[in-house]
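Shown next as structure tokens: one chain only, the form predicted alone.
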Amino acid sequence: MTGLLDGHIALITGGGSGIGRGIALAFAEHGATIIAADINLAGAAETVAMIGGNAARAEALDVTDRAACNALAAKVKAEVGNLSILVNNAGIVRRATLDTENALNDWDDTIGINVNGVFNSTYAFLDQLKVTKGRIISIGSIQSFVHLRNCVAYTTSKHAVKGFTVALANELAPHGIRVNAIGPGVIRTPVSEKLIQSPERLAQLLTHIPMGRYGTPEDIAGPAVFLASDLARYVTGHTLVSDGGYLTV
């Protein structure tokens, strides 16, 4: 089934690699006009080149910069049109305990990108999404539900994404805007490469994944297409977990 997103304008933060790139490619395949926004403009440009044609563009964006988010929203409205799908994907992971020397920076950076960044992007495009009765999809994690060792800041941030999703879905439903999240499990991306390349850690993780493998960006892109499309027209406030069964163990 193709064409599920015909006529939509979609912006994906962190669209220059990993899950964000996977979602951008899938949205384009289903007919959406794509704006790949990333602090790494070169990565976003690579995503656009992979899409090809004239229905995609790359934009530089630091989601922690509220003024930059507002400026990009104004640019998108003027040059492309009112946004109808926002994917809050940009995020980082810092694995360390609170007694490390970088604990304060890790906390500030993680909350700044994973929480404040989600708010900044959403707030910047909110007026446009009201016009289009759009959809917001934020990328949470299995750590929106459980905690993995040495990830206090990350777990906190992803619990916040889940809470933000529930609260905003309730607030924006009268405007016709659906708000959902996706909770990826262990997904092979540049962020998780070191984790997956450790044979001991990978073996440990796989014992906790009933499907017996780590995920790929395509395993998140499918749920994103569903949530962005009218197939999910009665779904809001939900965090859809895609984890190979991790949370069942």
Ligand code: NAP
Contents of the next structure:
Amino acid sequence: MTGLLDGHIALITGGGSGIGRGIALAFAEHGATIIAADINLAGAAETVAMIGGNAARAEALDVTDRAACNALAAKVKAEVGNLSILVNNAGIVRRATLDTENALNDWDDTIGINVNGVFNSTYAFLDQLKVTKGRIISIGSIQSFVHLRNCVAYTTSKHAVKGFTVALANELAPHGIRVNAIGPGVIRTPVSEKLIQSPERLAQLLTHIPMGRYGTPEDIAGPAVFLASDLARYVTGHTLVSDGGYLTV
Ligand code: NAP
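With the form predicted alone already on screen, would you show the form predicted in complex with this ligand?
Below is the whole assembly, all chains and molecules, this chain first.
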């Protein structure tokens, strides 16, 4: 253990799968106490089992439920202590054009989870983060910068994450809280599995990734550890892209 996050208490929304799980495992390796919060409690429990020991717990959380976010914040404060690292990772992607039947639902769900969910979790833990002079990391996307076809709501939501990060970094700097985001490229998780399993789509994708491979959750966990740690003590308001060079093409 390198101890970069020794003494920290970190909550990761969507910590029961994919990128959130990768971040939870890496944070634990670096000494943090972990709360994996996910709408899928079984997934969160699996993350905790992978961490092992007593330094992790799983909690059920739907980030769209503001009251549930507030209740979890109170529970964490009472049972674990004041949070010092919040990772707003829970998110969904729905790929379809606006002229499809589900467009309205897709818009509401995507904005509800990817934007309002980020706000709800942040707002619920703000008092604790002020006490600990904590760190907030939200998971944006390369779509915080560009648009990939057939997902207007998702691109909008991830641009919002970047804007939220800039605005909040400014507002919270006087409280000693750093606020950053990460912009993953194509990362192998259940969300991207279908794309990666399609040989034509994968080949086409790789022409757009100079490093010649898709990413893994570990490729996002490293930047997350950096942003959460004191190595990044002067970094705030930034969206750190980890995409194998996707945005350079
Ligand atoms: P994932 O494997 O599906 O993990 C997301 C987790 O969040 C799942 O356990 C999911 O539960 C949970 N979740 C969904 N709705 C929730 C809610 N309302 N409240 C709490 N938890 C909820 O996805 P991922 O690929 O790791 O994505 C994580 C983040 O990275 C997302 O913000 C995504 O937009 C972003 N991202 C991913 C990629 C990529 O290529 N994978 C690229 C750029 C950005 P269920 O499975 O039960 O829905």
